[in-house]
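The form predicted on its own is given below as one chain in structure tokens.
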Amino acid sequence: MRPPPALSHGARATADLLTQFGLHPDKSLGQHFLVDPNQVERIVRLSGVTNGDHVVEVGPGLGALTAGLVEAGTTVVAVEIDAGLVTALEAQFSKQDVRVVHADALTADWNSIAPDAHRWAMVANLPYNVATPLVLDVLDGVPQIDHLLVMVQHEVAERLAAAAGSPNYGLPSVKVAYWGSAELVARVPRSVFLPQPRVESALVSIRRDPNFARTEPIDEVYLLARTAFAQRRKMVRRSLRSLVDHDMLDRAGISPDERPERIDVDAWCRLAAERRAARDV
């Protein structure tokens, strides 16, 4: 008998899920499965995805998310990792409009994935131990995925919506400001997830800026502000000086007594082209 979709039970009917096919929550996977209906609810309200739109969910669990992605009208594609999560959720959605992807998300390819004929979002409820890398490497490298609406960590989400002076600003700031635009949207509570992670999650929504036009390659731009950040309590005219020249910087806007975590995404790429120039000389 194939098992309802998770999303019409809560904490005792995901415990039946895991006893019937013989699993446990794997700490090194980082699971923790969502048992709240009221938080799948409002993930897939704040996402925006209707009708017709393609979803990519990664680390789908026993896909309570994934049902309600479902129930809003969504094609989905469910990337998971451990095997046999993969039999669950292909025991519950094998009637619905879910392709389940049996891969480790940080080197699949995604374009078997998730296609290039359509727009997709990311919708999903992260490993911990994974969020980070796979945020940062599908805005460097699946430019159809044009919207992220993620739970991760609450520190990780603060991180990676950090203006330039806040102290949470870093290296995933600034590869999220040259791609789009973040915001944190909710926390969540500990509460809703069996078995309970210990620390607190959050929803971070991550779009891509639709009329794109920046020049120099992030590779260029985020050499000098990895760099600049292995050193982040020295000036940049200290951290930088094997990469550029008070000259370069004093073009690009940025003081040479500055420190990293006070310049923007903007000028990041001002001092990129600095240096190009030079090179071109």
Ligand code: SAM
Contents of the next structure:
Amino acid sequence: MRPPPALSHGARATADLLTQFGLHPDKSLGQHFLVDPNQVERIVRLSGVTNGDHVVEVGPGLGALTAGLVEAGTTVVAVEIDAGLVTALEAQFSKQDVRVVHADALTADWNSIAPDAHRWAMVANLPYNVATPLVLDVLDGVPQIDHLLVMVQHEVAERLAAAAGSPNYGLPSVKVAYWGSAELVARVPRSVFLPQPRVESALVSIRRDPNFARTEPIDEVYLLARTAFAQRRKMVRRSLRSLVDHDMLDRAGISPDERPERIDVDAWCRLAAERRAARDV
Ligand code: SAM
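Swap state to the form predicted in complex with this ligand from the form predicted on its own:
In what comes next, the whole complex appears, and the chain from above leads the way.
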């Protein structure tokens, strides 16, 4: 096993940093800090980022993962919502290739955080309450981020990576599959955090399709999927009757008796195309 990164924080160093900066973990912000340097090393390794890569880290906290990313030779932009943590980060990383941005990642200006002059990866231990909307917003609106390796609640990782027909398949799965593909790459035990969360975590890797060629806009595809999933147990001929008719379903190759959890993203796109064609005549 490789040695843990020299800069990273164990439980003792984390407790010391909290004391030094007069901080207390704020659970409402999902503050569960990684205190196992081996997990940090594992996240960096699984992300595949390497010397010279540009990385966005959302929620750097006290900088445990940031330190691992620095060790790997990447340029890091670290977006943190908590002013106290921003102070602690700036003190630790003032001499490293790290830009700390004090912002809410859900409303941040991504073009200034991750300028599209580069390709970017997002590597982050995400706060539980913002993980799904953040990942989906980034996929929709920040094309220069082409790979994400993020730690999320285990159930969220399963939903993001679920294939049509699986019990975890839902709206987030459709959106991820629209842009690329996702894989749950590792489980992470609760014991590696301070304080320990109540739920298990997992690492999910999401890659944009480099040959992306979908022609139907995501909003049109999403409208159909969202409407159908809002009444998940109903057949689509009923849940979608205000949006599409029998013929459109037929031409899209979707049985009117189908339920949304069995309809893959290609079929949702075909249905959006049929709806557009019907509007255009
Ligand atoms: N990366 C650190 C680690 O692994 O030890 C901390 C991860 S902790 C699970 C989540 C971090 O996200 C916290 O530092 C929290 O303050 C920050 N955070 C929560 N909501 C945020 C938001 N909307 N935008 C940016 N950071 C946020």
